[in-house]
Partner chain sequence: MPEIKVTPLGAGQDVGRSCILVSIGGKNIMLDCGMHMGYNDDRRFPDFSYITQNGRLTEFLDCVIISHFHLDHCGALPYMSEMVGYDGPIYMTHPTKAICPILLEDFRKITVDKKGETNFFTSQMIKDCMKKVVPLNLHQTVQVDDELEIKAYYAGHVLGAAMVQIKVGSESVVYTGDYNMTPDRHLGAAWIDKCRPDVLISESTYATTIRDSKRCRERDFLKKVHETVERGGKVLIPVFALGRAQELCILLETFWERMNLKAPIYFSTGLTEKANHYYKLFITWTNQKIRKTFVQRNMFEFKHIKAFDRSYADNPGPMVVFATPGMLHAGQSLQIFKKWAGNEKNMVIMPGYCVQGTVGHKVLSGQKKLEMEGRTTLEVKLQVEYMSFSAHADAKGIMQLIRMAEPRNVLLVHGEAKKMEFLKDKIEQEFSVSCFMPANGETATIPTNPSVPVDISLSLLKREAALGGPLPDPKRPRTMHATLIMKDSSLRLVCPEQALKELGLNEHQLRFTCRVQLQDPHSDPDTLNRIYSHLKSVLKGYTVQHLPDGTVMVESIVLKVSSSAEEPNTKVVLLSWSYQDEDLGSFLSSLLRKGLPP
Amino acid sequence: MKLYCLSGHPTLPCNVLKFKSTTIMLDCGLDTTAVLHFLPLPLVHSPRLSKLPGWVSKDGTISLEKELKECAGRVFVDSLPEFCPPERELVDLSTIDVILISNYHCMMALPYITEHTGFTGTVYATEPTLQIGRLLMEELVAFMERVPKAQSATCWKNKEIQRLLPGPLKEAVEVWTWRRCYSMQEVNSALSKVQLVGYSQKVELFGAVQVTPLSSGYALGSSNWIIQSHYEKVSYVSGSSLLTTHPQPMDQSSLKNSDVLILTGLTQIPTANPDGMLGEFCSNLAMTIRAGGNVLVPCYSSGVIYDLLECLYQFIDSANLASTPLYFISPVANSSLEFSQIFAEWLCQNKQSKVYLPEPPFPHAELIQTNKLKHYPGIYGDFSNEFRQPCVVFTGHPSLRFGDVVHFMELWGKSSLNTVIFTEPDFSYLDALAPYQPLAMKCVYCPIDTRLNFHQVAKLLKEVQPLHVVCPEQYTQPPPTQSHRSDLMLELQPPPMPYRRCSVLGLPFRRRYERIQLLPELAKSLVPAEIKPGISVATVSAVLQTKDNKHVLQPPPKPAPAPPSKKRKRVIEEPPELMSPKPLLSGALPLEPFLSLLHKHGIMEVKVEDTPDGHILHLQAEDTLIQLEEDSTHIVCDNNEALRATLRDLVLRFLQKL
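With the form predicted alone in mind, show the structure of this chain by itself.
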């Protein structure tokens, strides 16, 4: 059993597991942090960005003024942003049988995997994962396609040039593998390969293994996966949460008795408490609005935004902010808000029960009815007519490199009354803000990440007790910025097996058993013999048939009757004659009773010699040796077949025949 690691990002994993002749891809996360090296894509012409100076090396030998621009001491690529897809050279991706998706954030690289690699397998995901994943992909494509860029920057990727660039561009890895965004046609083609599954539904793969999704408690439809055969069990835990939020709670008990547990997608902010961050979010928002400023919240169109809106629903009345408009701007804003209300069976019990009242499970439905929350596909059209300030705007993309958020950063960045509040933990807020410097607006970092922290993981692993744990190497050492914090890492016995991008791990357990089915007519012919109290054994002669990884023992074929005609035109190959098998012997040969039996049969002179494996009996008068060992008996007797047969029969009296 081998694990191939195709992604270096611990919360956007992509691994391939080879298990019992099946090749299973676990998630296909897209590392979007590469976009931080690019200039933002403004929706309207930005004089500030267009006037940025091009980059020239200090000695003047390298000039990439058309590709690289300098801003506030940093260098950015002036091109359409690119992403770092999973590694493609480590495994032949056309051999992948299935892809298991754990949540909608971990499927964003799907079109890169399914559309250009010869992939012919099936993708398994829950319905909310598919539908919300589709929305996030549609949004990404829309953000890119509405601001096309003619030029494509590639010269800076030359290794000789890249090492001369200033950081952090100099440290960027795998730059030649970075790819532009896929098209909507590729998204539709990739998602047509998805087969929907429900929690605890068992899916059989080629008769070899069974895969089962379990609720992971992190997002709508998010799953952990069990991959098991009859005698081996692998658990894949990715993006899980034990906090009480809107999704169904995490199913922990089904993870017990795992041979290997692959652990990924822990919180990216282990020191931040999500409840404390929500409180900080609300208080900073209220302070800004009261001072007459606007609040910008860069966010994804699904996920934490539901919790933020629920929090604001309870907060705005008590804070006297009921008249402040909330705007949600995204090409998929309407679909996202509607989907969250219709996936009732995927919600926690509290929200499920509201559906039967009937009430909408999320309070943002009431915010929309009372006109406190308005949603728009973009900043043009209705929004520009109805827009009033001060207000709160939720929009994407959290990287601040594309989407409507770029427009608001340019619009509001010059005033210290306004505030940008970062709630998504995927991007460094300082790197996200770098191309907008110098910036007058206030910046608040309130990352809300409900995924498991190290304390919760330690408790979970203590309960489910897997034999081996596999995890990204980042989890086996403290964060680089807090090297003294040994509590921010996994400390387990035995130590977890770490992996990094492009590593191949041999998982530490061997398959030892296989299940075989006996046909009823063969079972009827067995004659069990008791060898120990409660333990019976029977010999079987059969033909083993293997098909679709299922093994069946069938009765041996009977020889075909001879053809009636005497003259044979050609020689027919005779089936092999089935010999009746020799009986199997079991039991032990006790020394003293055997010696007394020899005496009874007239063999008196017996010299006994002890050996490491048993005894050697030397019958001196007969010039014969009997070697008694734990699992065998040898009679060495020259030219006296009658004596050898007699001694053999005496030995057999103490043994059981099967």
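Numbering follows the first chain given and starts at 1. Heads up, when I say rigid core I mean the largest set of C-alphas that superpose within 1.5 Å between the two forms. Computed from a predicted structure; not experimentally measured. First, how it differs from the form predicted together with its partner chain.
- Superposed on the core, the two forms barely differ at D59: its CA moves less than 2 Å between the two forms.
- Superposition on the rigid core between the two forms places the CA atom of L17 less than 2 Å from its counterpart.
- E70: CA moves less than 2 Å between the two forms after rigid-core fitting.
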The other form holds:
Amino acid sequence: MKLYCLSGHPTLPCNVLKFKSTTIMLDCGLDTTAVLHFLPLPLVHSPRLSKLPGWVSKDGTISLEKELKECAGRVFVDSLPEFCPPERELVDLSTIDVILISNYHCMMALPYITEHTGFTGTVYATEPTLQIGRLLMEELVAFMERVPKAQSATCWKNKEIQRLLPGPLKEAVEVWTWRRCYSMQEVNSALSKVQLVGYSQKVELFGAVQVTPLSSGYALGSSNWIIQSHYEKVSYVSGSSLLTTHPQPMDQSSLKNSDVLILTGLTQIPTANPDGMLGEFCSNLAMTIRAGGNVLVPCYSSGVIYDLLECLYQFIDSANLASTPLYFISPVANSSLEFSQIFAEWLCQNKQSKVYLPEPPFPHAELIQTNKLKHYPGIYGDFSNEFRQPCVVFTGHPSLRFGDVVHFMELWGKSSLNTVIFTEPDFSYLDALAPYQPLAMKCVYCPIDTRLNFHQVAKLLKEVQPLHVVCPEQYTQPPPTQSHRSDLMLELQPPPMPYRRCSVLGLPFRRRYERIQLLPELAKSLVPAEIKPGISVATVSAVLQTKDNKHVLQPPPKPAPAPPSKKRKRVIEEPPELMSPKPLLSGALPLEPFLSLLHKHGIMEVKVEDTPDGHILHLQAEDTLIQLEEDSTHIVCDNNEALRATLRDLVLRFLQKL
Amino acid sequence: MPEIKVTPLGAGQDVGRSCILVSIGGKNIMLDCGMHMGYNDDRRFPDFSYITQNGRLTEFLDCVIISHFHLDHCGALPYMSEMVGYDGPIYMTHPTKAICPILLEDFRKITVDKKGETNFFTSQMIKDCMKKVVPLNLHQTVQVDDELEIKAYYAGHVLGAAMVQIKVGSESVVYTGDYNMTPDRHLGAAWIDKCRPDVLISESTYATTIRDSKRCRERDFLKKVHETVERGGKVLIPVFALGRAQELCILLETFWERMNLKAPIYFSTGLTEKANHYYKLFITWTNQKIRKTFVQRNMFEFKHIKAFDRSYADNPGPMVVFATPGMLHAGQSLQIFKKWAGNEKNMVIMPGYCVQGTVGHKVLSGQKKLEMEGRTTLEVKLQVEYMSFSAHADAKGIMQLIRMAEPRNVLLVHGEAKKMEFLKDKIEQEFSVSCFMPANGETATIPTNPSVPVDISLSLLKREAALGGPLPDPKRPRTMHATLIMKDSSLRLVCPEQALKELGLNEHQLRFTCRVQLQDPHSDPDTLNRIYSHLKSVLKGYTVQHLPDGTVMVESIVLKVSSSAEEPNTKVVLLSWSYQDEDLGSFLSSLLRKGLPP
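Mind pulling up the form predicted together with its partner chain next to the form predicted alone we just looked at?
Every component of the complex follows; first up is the chain already shown.
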């Protein structure tokens, strides 16, 4: 049993588990932090960006003015942004049998894995994961394709050149594996391979392994997975939350008794309390609006935004901001808001019970109905006509490199009245802002990451008691910026097995047993004998049949009745069928009872001679010797086959057969 | 021998008050708890005294499962749980959980408030009953207790309708509830995997019907409605608030839009708007097309269909009215029917099944004079049309489901005895499985033959698999020998050596030694050689070796030749074998005793 690690990003994992002849990919997260090295893609022509100076090395020998631009002392690649997909060399992707998806953020690399790789397997995901994942992919593709950029920069990736570039571009790794965004066609093809599953649904893989998604409490339809056979159990924990937000609470108890627990997707901001951040978000928002400024919230189109809207639903009335328009701008804004209302089964109890009334589970329905929240597919069209300031705009992409957010950064960046509030934890806000410097706009960092923190994980692991824990190496030491915080790491006994990109781990357990079915006819024919109190044994002679990785024992076929053969005389010449050996024997042959049994069978003249280890019995009339020892019996009988057979059967009476 | 027992308390050779008891692997499950539309007395509810004469049912039932929200499947639930007494879990899907209490409350109002019956469940009882409900998701495996697990499958029929698989150990039962095997305008088709249950309990409402294409029926329906409206008549369509109503609304809505018709369509108020809201929120339970397009256009937001007011019934001119309930047995549909029955221009279209005893049933069977309450008679002049839009599987659909699930036995409920008889024969013929159709209160006992799960040591399994070769030879199956160790409740199959070791037993060696005398005028090595070639020719398929130390080995049996100096031609062949080689050893000694061939 082995684990191949294709991604080094702890919250966007991609691991491959080989278990009982199945190859299972756990998540396929797409590391999008690579886009921070690129210049933003403006929706409308930006004079500022186009006037940025090209980069020339200090000694003037290398000039990549077309590919690299300098802004406020940092160098950016002027090209269509690229992502860092999972490693493709470590495992032959065409051998992957199934992909298990834990939540919609962790499936963004799916087209890179399933398309043009020979992949023929099945992807398993819950319905919300599929639907919202599709929206996020659609959005990503729309963002990229809306502003076509012909140029593709590759010169800078040359090792010799990259070495000379200033940081952080110099430190960027795996740059040759970076890829452009996929197309909508590839998304559709990839998603057509998804098979929907429900929580606690037991899915059989080739009869060998059973996989089950469990609620993980982090997002709509988010799941952890149990991968098990009858005897071994691997839990895959990815992006789980114990906070009560909108999703169904996390199922913890089903993780118990795992042999191995693979732990990924812990909070990226272990020092920030989501509730406190939510409060800060509201107060900053109110302050800016009251001062006449606008608020920009760069965010994903699903997830925390539902909680932010719910929070604002309660907040705006009390803060006297009910007349401030809220705008949600995304190609998938409408779909995201609509979809959130139809997944009652996947929501927390509180929201579920609303559906029974029947009322929409999320209050953003009411915000839309009362015209407080408006959604638009983009900044063009209706939005430009209806747009009123001051306002709050929710829009993507949180990296600030593409999407409508770029436009608002350019538009509002110059005024100190405006505020950008970062709520998504995936990107460093300073890096995200770098190409917009110098910036007059206020910046507030309120990352809301509801995933498990180290304290919660320690408690969880104590409760579910896995034998071994596997986790990204980042979790085995304190964060580099807070190296003194030993509380911000996993401390376990035995210590967790760390992995990094391209690691191959041998998982520490040995399989000993397998499930087999005895057909009822066979079971009925067995004759158990009690060997010790409470323990019985029976010898089984049966035919093994294995089909679809399921094993069945059938009664052995009855020998075909010998055909009335003319060569009857020759029968004895026929050697016995090559058969498996007779059962093993166990037990002891007690002298006195054996002698009396011999006596009963007409063998009277027995001379017993004691030896150091037992006795030798001379059957004088028959000229036969029987040597008895504690663990052996030796019958020496020369010319009387019938007698030998009798003696054999008498001896067998005292012994147990196994 | 283990067996599964199935006893219908309702819906046994009948339609109405579905309630089926199943005993499987020591667990007792109640499937559905419905009321009978055709009765107003005690027979309305299943006879729970069958389960126990005195008192509460909690200790006799492990769980109750409700398949869908129709009252003939859940109408007796509050009576059972609150008045008879049951505190265990009640399972139903989310939409059923949402809609069921509303229909129950409606039913209660009609019975208690309008008909003035006492000794009936109260609103509070409905609420208390619903508190015991555990929601069920599709395909989710719910562990009721350590041994009993249930799993829901999509059944079509109505919003939230489910089939359930009940499993204890390796025994299982599937109960279909009501289902539909053809997708319609708002719901998908029922689906189940090849789960091979021991018993499939199927509804059989349309056991003998094979329905024509749905398209024809729809065209027929629209034509009749259109014609009546054109000549200024009124059309009454009695429906239940949820289910067929939405299907027909979508049908009429699109037709009105296409034909640009102006005649008003009404839907009797109360439940309707709420009902449509449920459909919007549970859109994931509808069919693929609606689910795909719901963001752009929600099919349950109707433009042409408006809420009905009692006073509209007397308005002049044509109109179409959907009114509840569906069998004309009470409520608004019956009131409107009374008003419109006298005019031959009008029409009533019954889109579903009517239970015996209801006005709907009488009208459909062609009665022209109806006795109403208070000894008045009602003359029926309006046109009566029956059009089967109820979403039940027809005979073809039932056979299709059996093919899908591959059950070992089939048991029919929710149908008329005569029709069941016909279907039973057909099933037994086509699938060669036993088919049962117990009447109410009658128990069908179905023997099961579960195989015994055992833990086999992996080393043994792998060794056997390797010996068996890459492909098994069906003509010469290999027999494997192993020891089954039974300790407490665990059953383990290991190789005999391991069994000895585990049980702390020593092996007892049983050996045989045999000296056979041969007359052979050759030297000892030559005799051995001759033995070697003899055995080699007789024992095909065995390993026969001539070893350099002057012995011959057949498998693990050693043969030696010696002679005394006095009688050099009398050779003594010494054979020695262990009990494990007994068959071969015995054969060899007999063979050699017959001497060597010249």
